[in-house]
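Single chain ahead, by itself, as structure tokens, in the form predicted on its own.
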Amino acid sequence: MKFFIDTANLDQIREAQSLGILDGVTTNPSLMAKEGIFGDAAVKAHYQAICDIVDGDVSAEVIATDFEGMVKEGEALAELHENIVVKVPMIPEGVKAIRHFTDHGIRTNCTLIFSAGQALIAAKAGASYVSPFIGRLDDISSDGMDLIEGIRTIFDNYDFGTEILAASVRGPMHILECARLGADVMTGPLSAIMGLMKHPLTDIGLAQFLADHAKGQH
């Protein structure tokens, strides 16, 4: 399973990268705004900075919702760095744009996926990734893991090359469930990744080892 971090915060990206287990980054306009990054030039410079830190795919989202606008924005983003994957929303104009990008060798991440049908359409259009938002489904009392499982089955039935990128991951259990069900990638906050490493018995065991070692020093 690939581990992506879902943030535009450079310090958090560096921290995740320092662990040696980071495979990529996902961002969106909301995450950019959270870091105070506004305006075309500033956003592009920030993407460049992210690509300088991580040697892996970096999802950069288009703002336009019409075909021509998405194509123009996506082509400009793709030119920034070879690791840029153009993030496109799951709407009819977005599907058209994904097909255009696919035909022109530009990789895509179809975002805001909430059903297996949407994922199937995105895969048919040639999306490199589909991003089912599991946390947001959980928020409305729907099971995000059912969606991951359904998409996995469909993609395996037809050998789609599209990768399932589990998004809106909230915590360690989301990551583990997605891994169990065969999601190709997970993207979540640094806290979710760090949470996987924590266990009270590890802390207790380490404290005991250190205490025993300290006794031997006297």
Second form
Amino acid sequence: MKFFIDTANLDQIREAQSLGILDGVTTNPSLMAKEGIFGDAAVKAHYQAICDIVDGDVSAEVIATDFEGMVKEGEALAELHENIVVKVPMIPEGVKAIRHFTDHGIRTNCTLIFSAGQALIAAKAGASYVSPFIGRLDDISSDGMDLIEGIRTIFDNYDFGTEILAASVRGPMHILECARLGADVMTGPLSAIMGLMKHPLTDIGLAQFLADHAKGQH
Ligand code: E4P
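Can I get the form predicted together with erythose-4-phosphate (E4P) as well, since the one above is the form predicted on its own?
Let's see the whole complex now, leading with the same chain.
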């Protein structure tokens, strides 16, 4: 399972990278805004900075919602770095854009996936990744994991090359459940990744080891 971090915060990206387990980064316009990154030049410079930290796929989202606009923006983003994956929303114009990018060798991440049908369409258009949003489904009393399971079954039935990128991950249990269901990738906050490492018995055990070791130092 690949681990992506879902942030535009460079310090958090560096921290996750330093663990040696990071495979990529996802961003979205809200995450960029959270870091105060606005305007074409600043956004592009920020993507470049992220690509300089992480040697893995970096999703960069288009803002346009029409085919021509998405293609123009996506081609410019893809030119920034070979690791850029153009993130395109699941709308009909987006599907056309994904098909265009696929035919021109540009990798894509189809975002805002909330149903298996949407994932199927994105895969047929040749998306490199589909991003089902688990947490946002859970927020409305729907089961995000059912969606992961449904997409996994469909993709396996037809051997689609599209990877399932479980998004809107909120905590460590989301990551574990996605791994159990066979999501190819998860993207989540640093807190969810760090949470996977925590166990009280590890802390208690380590404290005991260090205390016992210290006894021999006197
Ligand atoms: C996916 O790529 C999105 O950036 C992200 O996972 C959305 O998550 P949220 O629901 O926590 O905003």
